[in-house]
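Single chain ahead, by itself, as structure tokens, in the form predicted on its own.
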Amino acid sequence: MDQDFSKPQKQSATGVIIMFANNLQKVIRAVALPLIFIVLKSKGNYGIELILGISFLFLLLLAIYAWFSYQQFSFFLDEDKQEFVINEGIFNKSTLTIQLNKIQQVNINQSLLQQIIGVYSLDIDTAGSEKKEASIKAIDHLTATRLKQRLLSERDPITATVAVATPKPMLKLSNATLLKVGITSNYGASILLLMGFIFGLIQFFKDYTALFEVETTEIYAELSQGFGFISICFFIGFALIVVLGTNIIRTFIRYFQFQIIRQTGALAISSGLLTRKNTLLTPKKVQLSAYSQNYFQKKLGILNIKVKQAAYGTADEEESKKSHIEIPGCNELERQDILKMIYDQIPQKGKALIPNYRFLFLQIMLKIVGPSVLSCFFAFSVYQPLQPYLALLIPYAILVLILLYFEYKHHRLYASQGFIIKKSGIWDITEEIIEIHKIQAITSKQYFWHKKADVGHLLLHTAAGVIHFKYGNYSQINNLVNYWLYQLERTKKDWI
């Protein structure tokens, strides 16, 4: 039976939990620091009485706001308009209005919280927004899949049944897979939380000392002692642990319960242990898609894929991120059927364009030759102490020659009937493929200096970023860009 949306409807009486959760956590982050402090620079006196007496009047008070904003809360679907209305606000009452032709995509989500209290939030993208979500954040899941239905029933019909059936799931990745995933991926991103927690808390440790006054020489002294072979050894295995156990958590919180279901024309993708999130992959929305793999990777037997969809109505990085989907864990036989899903067929590799010995000799006078000169011009005329570490520029100059070299020998582009796969990647490997009708624009440029060696650079613009092919035959890239061109004019298929 339809459930009827076009009278103003409230949110689950619930609501007002997640509401006071949403504000309390806010007015945590903006209280929390100089509440600390308080209580720090009063050493007892009073300060932990002040805080409980604050700490119970906000708690009140959110109580009251959270329940006047549950009230004042209200959408409703004017089907005459065809507009989707959200009312809200106390003090300052607004009025949301989102036309249903301009809703790019609705995703149903589930926090912590939300999964103990039983209750779902609504997520709205829309396009030609600077701020693409409209959520509502407590609703029942009977009633978020029939409203989400019925928004993107003037849009896409397909996807606006999809959530309908529940069969089988074509990919479910158990807690191994994730392990696996966990222990081989996301080395970079770790080892910066790694050195942001370190810094993070040499500040924590400067700024105690500087408010109780503590005398920091003879600390330093003791570090400085202890500091030998021994320690550092027991330092860079204690790093190895906390960076391995990041990713593996890390791994589990996002990717938790990772299942995709083939549905009727789309993959509907949910995963999340604190938040569960739910996302429908619709081929024609689809602009690029990779998948990487390196080389523990590959003697697990996994790989993972990312699938880049159009950033509607912004050009910040990290809010057209949201749009991207990852698949972690992938064995070769799921990824075979994931690009059939997407393409109708697995992308083959073609004709391959391969850089001219200028992309390796520019990266070595780069990183190599320019380093060591200015380092040796450094110690010899400016900072004479710095002689005796000189020698470890031959060990930086062979592991950088090595990274470059493989950076060299997978940098590759390979173009087929209908598909243009850049290869690319140091220890990650990466396959970006994209459909050539998806092409939103094409340059080709040649240096002057490089005219005489035929040497240029190709970068292909899409709704979901730049494919950069650097050091090319200019001669083969331009055949290839007029044979693309000419596609681009005779298809009938559009870009999204």
Given for the second form:
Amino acid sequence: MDQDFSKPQKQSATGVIIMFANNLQKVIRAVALPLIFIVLKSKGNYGIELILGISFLFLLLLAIYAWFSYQQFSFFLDEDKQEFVINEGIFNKSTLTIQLNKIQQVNINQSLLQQIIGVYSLDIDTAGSEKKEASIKAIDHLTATRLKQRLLSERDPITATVAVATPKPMLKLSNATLLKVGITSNYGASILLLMGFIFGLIQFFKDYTALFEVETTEIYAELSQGFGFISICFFIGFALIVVLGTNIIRTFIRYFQFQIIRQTGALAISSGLLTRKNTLLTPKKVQLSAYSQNYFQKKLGILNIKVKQAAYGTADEEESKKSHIEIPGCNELERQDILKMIYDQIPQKGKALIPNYRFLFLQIMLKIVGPSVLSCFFAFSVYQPLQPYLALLIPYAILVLILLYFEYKHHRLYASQGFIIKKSGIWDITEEIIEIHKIQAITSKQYFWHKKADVGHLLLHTAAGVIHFKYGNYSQINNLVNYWLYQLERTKKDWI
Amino acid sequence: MQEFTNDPIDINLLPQFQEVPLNGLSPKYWKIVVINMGIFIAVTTIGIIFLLLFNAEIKKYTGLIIGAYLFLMVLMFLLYRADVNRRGFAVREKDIIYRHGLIAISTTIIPFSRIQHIALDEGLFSRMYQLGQLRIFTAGGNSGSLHIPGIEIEEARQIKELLMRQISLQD
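How about the form predicted together with its partner chain, since we already have the form predicted on its own?
Everything in the complex follows now, all chains and molecules, and the chain you saw is the first one.
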């Protein structure tokens, strides 16, 4: 099975197509807007032949460019120096050298185009903040897996052997689970998407009427006439179906055939419909893990897990997004399995810290009393026609009050030996777990008017974000801070 | 195997960060704040004078505008004074503490073992008064790092040296 990687070799021949497509995409992105602008401005002065001719010439040039980049791209494994070398570039030749022991993980991915052509891309992630990330864009699956093994074998011989015999996945999501996840999660994001879509439609409609000089007033009159109660109900029902539909589609695209495979010292996670994404979850690198569940999900017995690996400082924004791993649709047992895998034990909730009632006070002032007073003032002294609508303030106040109450009820901090768990949320109830030795810095904060009431706030800064507990008992918080500092400064455990 | 103990600990006997006496910033730092404020006041004053000279409509309210402006400046002065007075820091055996804030008083503690790197800045005015600003970074991003201005440059260098030694000791 040994394949010789020590001699420089090219990508799969079809790599030319990938390179061509990539370059085309880049160029189109860069020049599309100005080009459309020029074409519209010229209003057909130049004739369609010229435009077509230029485009054709351009494509030809790109094709030649792609051919040469394919010819110049080669990679090989230097066994003596323990290095992986990639040569590329037509005019500016560049050599990328990666020490084998610096390699963190090797991912084999497939985009839609790559799926059609039947090739894979191989991405190599290296340690540290240096942005040397290597990528081979077109490689067949056998070569890719063998190369992956060889690249990783230096670091950890066991991983490589395990990878040969694909073990049974530790967690695999069925389509039914995905359906459940799609129906019950991410309403917010989908509603935003839908609103963007609707605004786009409205804009399009406006442009259309302007273009054909349709009498807009007529249409609007008709619209407002027909906008009765039934049509509003119909519209809401329709919107609901669209939101759920987009949710389900999004979920399937992201998490299709989601599976977790246990490797030595890590979990390999892969999912995706159009592109298969592989990520490696290394327990030591986990900074924060969270699981969330809403009312429906509780009834269905599923929850979503989010794991954040070291991000800040070590890499840029894109990198940090990539290191956040979402595991949708687990059941209680699988959650315990995953937590056990990450922490060697299931974090226990210790004593709960309950926020002071002042937690509600400021929020009620800001979100209920303030707006009410303002709108009353506005309705009585500036714009009288608003007065009949003031009654709407009552259901608004009740709704906000209920939401605030749930936010207050769910805002809890649990401190136990080795772990800190923070619970929060209104609808989606999230529990974030951090280990004490993952804390980077601690801030305790108090407004001066809270001194007498002994109320204060706590901020735990980690490499994966801040945990914020508000309106707690300040002496209790300070005691905990002292305890955590003691643990933190005594431990030999490093945070990464 | 090393000697292993696991005695219960009394949380009240642990070192209390909130009772550590803090060092205030150098009194000279106030002068820098005053210089900065002076520049700000000079610029805004010129702006207001121009506005009053060239805009006839506003001229009617000259007294009111000048009054409000003076009030705001005095308020700013007092708030800055109180803010600078409240700031303080302390270096313990294993961590560094910084307290700041006017309305909300925050105390941030960074254990030496979590420090990523340290920067010592000298601005134009701070150099005139031999002051420096210590910036201490952790992997916790912006929110998890400290900026302590107005430390005597010699002291700041010493603290930096000390922290650097501690960091290398940890590794």
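Rigid core (definition): largest C-alpha set, two forms, superposition within 1.5 Å. The structure displayed is predicted, hence computed values, not measured ones. Residue numbers count along the first chain shown, from 1.
- Here residue 284 does not count as shifted, since its C-alpha moves by less than 2 Å between these two forms after the core is aligned.
- A movement of the C-alpha atom of residue 488 falling short of 2 angstroms is seen between these two forms when the two forms are aligned on their rigid core.
- Once the rigid core is used as the reference frame, the Cα position of residue 406 differs between these two forms by less than 2 Å.
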